[in-house]
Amino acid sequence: MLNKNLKDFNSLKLEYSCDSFYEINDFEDIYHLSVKIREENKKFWILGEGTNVVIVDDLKGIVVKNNLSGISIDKNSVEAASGENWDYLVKVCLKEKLYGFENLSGIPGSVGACPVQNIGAYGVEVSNFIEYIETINLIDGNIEVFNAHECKFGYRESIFKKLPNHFITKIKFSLSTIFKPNLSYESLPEKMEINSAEELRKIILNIRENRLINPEQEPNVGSFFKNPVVSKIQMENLLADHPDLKFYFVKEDQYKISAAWLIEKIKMKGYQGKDCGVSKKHSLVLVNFSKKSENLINLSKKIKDVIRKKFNIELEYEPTFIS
């Protein structure tokens, strides 16, 4: 389809368009797009659900939407196709009593978009899971298959974000037959007698519901800025200066400060600008009410600048932006 409107393909609701936008329902379709790129030239980019992406300006090239599906479970392994939703596969999961994904709940877009900024809440990460992940690169149409080291996952990092050429088509997980809730995260009811994973993913459902905007009602792509790692030399100044500074300890020397903290700490949480503002619900959450992403790129521009000088801190972007 050509001059596509890209609105109703990102959680953000811009209304760039792109060139040419052509859907994967097969692997019979990546061929044809694989040929297709090669024939042409064309720059393009990959979508699951669009919830983690901000769109800077009109595509001159081909938006690919990913509608891959498929489930397949043998004893604790599971395969899921790269299109499905991934909350639909954490109830799967579920129903099939196969746990590990239940802090994941709620997360919103597609399987195959998990990997690629290792998706993590309320104390798990998705690569504590992964076994391997099927690509297709669509510049030479070959397979490529990566296990879990070869990912090199990190936070919200992965080997894909620098692979935009590699097609995620099919990822294998692990994981267990018996649950045993994860409460380490602050947020939850450590103390609390939790006796079923349901339980336990109604609990992370609830929070997520109190705390996070639902991108039906403020458009929005989640979290905007990644918690900044920090020295202990850092955090040890910062908390001189900030007794009631938000940190969590990583690994040796490195020390996760929260990015919603700071925000705060700015009193930029709720504020309220040309079409866009910071949520009152939650700091790391950018609400967007404009055909088009400027004057919410420039807030976000602003809240890094303030930060910077206030705390000598360089917030990083979790949304991949486009253009």
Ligand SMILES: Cc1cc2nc3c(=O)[nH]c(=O)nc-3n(C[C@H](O)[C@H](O)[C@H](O)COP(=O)(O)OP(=O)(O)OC[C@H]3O[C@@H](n4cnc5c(N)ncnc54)[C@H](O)[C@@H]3O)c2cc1C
Contents of the next structure:
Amino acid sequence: MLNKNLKDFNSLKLEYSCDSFYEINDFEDIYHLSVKIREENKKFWILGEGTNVVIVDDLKGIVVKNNLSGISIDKNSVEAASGENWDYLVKVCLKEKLYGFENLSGIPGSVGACPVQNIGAYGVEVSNFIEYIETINLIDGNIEVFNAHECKFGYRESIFKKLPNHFITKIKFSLSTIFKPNLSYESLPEKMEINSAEELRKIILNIRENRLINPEQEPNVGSFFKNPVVSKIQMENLLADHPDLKFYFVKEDQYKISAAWLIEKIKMKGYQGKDCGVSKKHSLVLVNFSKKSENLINLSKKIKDVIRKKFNIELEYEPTFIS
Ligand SMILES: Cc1cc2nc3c(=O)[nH]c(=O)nc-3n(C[C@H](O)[C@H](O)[C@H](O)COP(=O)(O)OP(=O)(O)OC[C@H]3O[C@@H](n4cnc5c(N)ncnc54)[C@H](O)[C@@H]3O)c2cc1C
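What would you give as the form predicted in complex with this ligand, now that the form predicted on its own is on the page?
Next comes the full complex, this chain leading.
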């Protein structure tokens, strides 16, 4: 389809257009697309549900919308097509008495995007369960399979952020047949007795509903910034100046500083910009009320500038910017 408005395909509800919009429903579509990309030498962008992208401008090329579907289960192994909805997969796994995904309940988006930024919530990351990922390089049409080690997973990071030509087609996960709640995260009720995975899922969904903002009401992409990771010395220096600093130990000489705390400290929680702002409910969430992303991006730059000056910390964006 030509010249499509992308408003309904991104959770910031940005109204940019693309030259061409190509939906992938099966492998034949991928094959044809790959030929088209080669023959026409076109630029392209892969889109799942658009809940983690900031579109910067009209897109002069092809937007590739993924609708691949199918989930198959064999003992504790789950193979899911990349166009499936992530939370639907979580529900299916729970129904099949396969455990591990509970803390990742309610994260918006598609299965195919889950490894790209290694989605995580409440002390759990999806990389803990990934066996392998199948991709097709849309430039040369070759299939490439990455095992978990080759994905180079990190905090909101993976190799796929550096391989934008690789279309993830399916993912194989390995789950547990035994339910063992992970209550390590601070806002989970560690002492509370959790009797079932369904109960834990309900608790997670409740917390999310209270803390996060529904993009249908206030368009957003969830956390706009990653929590910065600093060395022990940097953390101690910060702590000397700010005894109330909120931080978490990651591993030797790595400490995660709460980006939400930094934004609260510069008094920008609830800040109202032009047609955008910082949520009153959650300081990491920027909300957008414009058809264009310019004001939102300027606001994000302002936040980064103030934090750089005050704390000497460079905040990194969590969503992918596409232009
Ligand atoms: C309200 C809200 C809450 C959120 N909470 C969390 C949270 O708790 N934890 C968390 O980690 N994230 C969270 N997010 C971010 C988002 O849900 C995840 O990043 C999700 O994985 C994005 O999925 P998507 O299908 O919408 O990806 P998109 O936004 O469509 O794409 C994101 C990136 O992945 C790439 N991509 C998508 N599909 C494919 C594919 N098949 N092959 C190759 N590349 C692909 C895109 O090119 C793009 O670079 C939240 C977002 C919102 C709006």
